[in-house]
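This document starts with one chain, in the form predicted on its own, laid out as structure tokens.
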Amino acid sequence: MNTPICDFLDKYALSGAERLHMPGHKGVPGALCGAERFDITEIPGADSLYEACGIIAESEKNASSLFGTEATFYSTEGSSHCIRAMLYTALLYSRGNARENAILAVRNAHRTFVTAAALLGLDTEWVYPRDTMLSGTAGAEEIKNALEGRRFAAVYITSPDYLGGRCDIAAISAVCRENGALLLCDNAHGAYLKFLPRDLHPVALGADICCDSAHKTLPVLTGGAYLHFAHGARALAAHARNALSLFGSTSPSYLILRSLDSANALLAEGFKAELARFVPLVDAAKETIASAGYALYGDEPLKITVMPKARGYTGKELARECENRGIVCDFADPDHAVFMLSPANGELAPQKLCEALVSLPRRAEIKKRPPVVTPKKQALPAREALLAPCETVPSREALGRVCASPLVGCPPAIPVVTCGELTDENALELFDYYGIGNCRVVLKNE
């Protein structure tokens, strides 16, 4: 597979041209990080991300062929950029198809979804997860019941979720088609699912539009992401560049674009075979870890989410123990430690993780469990709350106050209370459990 962006950047780097254009380092190698010669702006021949008709369009077409989509578009600002564009597209769909100005979403959505929906004036109704706040595995029957009698613009799911749980996308897709609602999927953690021996990518399973954070699981620089449209969503794909341009920087990174372009060749040439060899090693590691007394969560092939309380550790304690042994996890909270693996780690990495976990002495089981998430009362329209005068207060002082916007860290960036909702006792319990010290609330009218 050709790499038109890489080829152009290589040629320009060797041209000796006097760079009387942005950026200010002028391509002088080594001045900053060693990659300056490939860091350019939209000079002639370099194409333009939101008006792509040259090398970027060609590279995106290569990506589309790899992912089996109607169209695939690049983002250099991660899946957050793509989520905003997805929701804008859903808004256009609602207005063109006599649908409600509303989205049905599983509650473990990223904070970007919450704020984007609020800014666009899209009402959100929630399906609450079966397990913890962080896991949003929702079944097709739950979605079907929530859709009954309504004409939502779209259903929004996160699959895989942050802990590695996956929804039954094919079944949910069938329910959405029957209702006439779009199925949007935040697949930030699952770009690699396309290249497994059995294709598990959301588009292949029936999602209409989805975003992938390429950088999370593929050999791509941080910020590289895809916005995918399925073959049945051709009319919506026509709005994609405009949707992305509404929310994206006018100075996209050519370093990230180069990495997305380069990844196409890697994915086409051998990534499937690498995954086929590596996934069984991760499966074997999961079996060993489980046999050592650790509970595991989720079924994402390259993610090992350990629930260590049965062995006497919190997730954060386990993360510290692993770090002391030279292993850094992706995320930890009181209940989980999340380890993300890839063939780039090398074949010894799963075994190294096993040895670290098995070496820890068994301690008394920790019985404390996370609070159950209860539905929150919507006190103000989300957009009104997000744009209202607000203040940041200690979480313990937020009881009875209206949430202005989510104030949660990333990862996992899943809000306890969303824009316009009333902060209740359950929210305070969740704030305390997950160590969320502050809350942004709407100012009271004096």
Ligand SMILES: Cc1ncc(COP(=O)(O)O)c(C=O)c1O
The other form holds:
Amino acid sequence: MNTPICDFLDKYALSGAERLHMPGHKGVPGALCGAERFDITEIPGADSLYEACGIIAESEKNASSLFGTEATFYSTEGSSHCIRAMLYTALLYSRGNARENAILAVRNAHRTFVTAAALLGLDTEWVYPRDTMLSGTAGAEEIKNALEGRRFAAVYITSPDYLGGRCDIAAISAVCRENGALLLCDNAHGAYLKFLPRDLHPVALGADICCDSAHKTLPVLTGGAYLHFAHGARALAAHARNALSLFGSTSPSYLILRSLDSANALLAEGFKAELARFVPLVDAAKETIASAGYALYGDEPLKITVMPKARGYTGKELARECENRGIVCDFADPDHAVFMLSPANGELAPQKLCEALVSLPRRAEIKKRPPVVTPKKQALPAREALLAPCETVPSREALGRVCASPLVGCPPAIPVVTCGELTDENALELFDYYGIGNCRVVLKNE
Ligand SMILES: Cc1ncc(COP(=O)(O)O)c(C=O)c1O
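Can I get the form predicted together with this ligand as well, since the one above is the form predicted on its own?
Zooming out: every chain and molecule, the one shown earlier first.
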């Protein structure tokens, strides 16, 4: 597969041109990070991300053919950027098809979904996760029931979620098609699913639009992401560049574009075979870890989510023990430690993780469980709350106050209360459990 962005940048770096253009480092190597030569702006021949018709468009077409989509668009600002564009597109869909100005979403959504929907004035109705607030493998049946008699613009799911839980996308897609609602999928954690021996990518399983953080699971620089449109969503794909330009910087990073471009060549060549060899090593590691007395969560092939309380550790304690043994996880909370693996770690990495976990002395089981999440009351429309005068207060003082915008740590950035919701006793319990110290709330009318 050709790599037109890489080729252009290589040629320009060697050209010796006097760079009388941005950026200010002028491509002088070494001053910052060594990659300055390739960090350019939209000079002639370099194309322009939101009006792409040259090397960027060609590279995006390559990505589209790899992912089997109608169209794939690059972002250099992560899935967060793509989620905003995806919701704007859903808004256009609702207006063009006389649907409700509302989205049905599973509650374990990333905070970008919450704030973007609020800013766009899209109402959200929630389906609550079956498990914890972090993982929401809501089933097709629950979504079907929630769609009954309604004309939501879209259904929004996060699959895989932060813990590696996955939805039955094919079944949810069938329910959405029957109803006429779009199926939008936050696939930030699952770009690689396309390249497994069995294709598990959301677009292949029936999602209409989805975002992938290429940088989370593929060899791509941080910020690199895809916004994919399935074949059935051709009319909406026509709005994608405009949608992305509404929310993105006018200076997208060519370093990130280069990495997305070079990833195409890797994905077209050895990556699939590497994954096919690597996933069984992760499977074997999961078996070893489970037989050492750890509970595991989720079924994402490259993620190992360990629930260590039965073995006497909180997730955070386990993360610290691993750090002491030279292993850094992606996320830990009281119940989980999330390890993200990839062929780029090398084939010894799963074994190294096993050895670290198995070597930890068993301790008395920790019995404390996370609070069950109860539905929250919407006291103000989300947009009104987000735009209202607000203040930040210690979470324990937020009882009875209306959330203006969610303050949550990243990762996993899943809000306890969302814009316009009333902070209730259950929210205080969750803040306390997850260590969320402050809340941004709407000012009281004195
Ligand atoms: C489920 C989920 N969606 C979206 C995002 C945002 O992705 P990005 O960091 O690429 O903007 C994240 C980030 O961690 C995430 O976990």
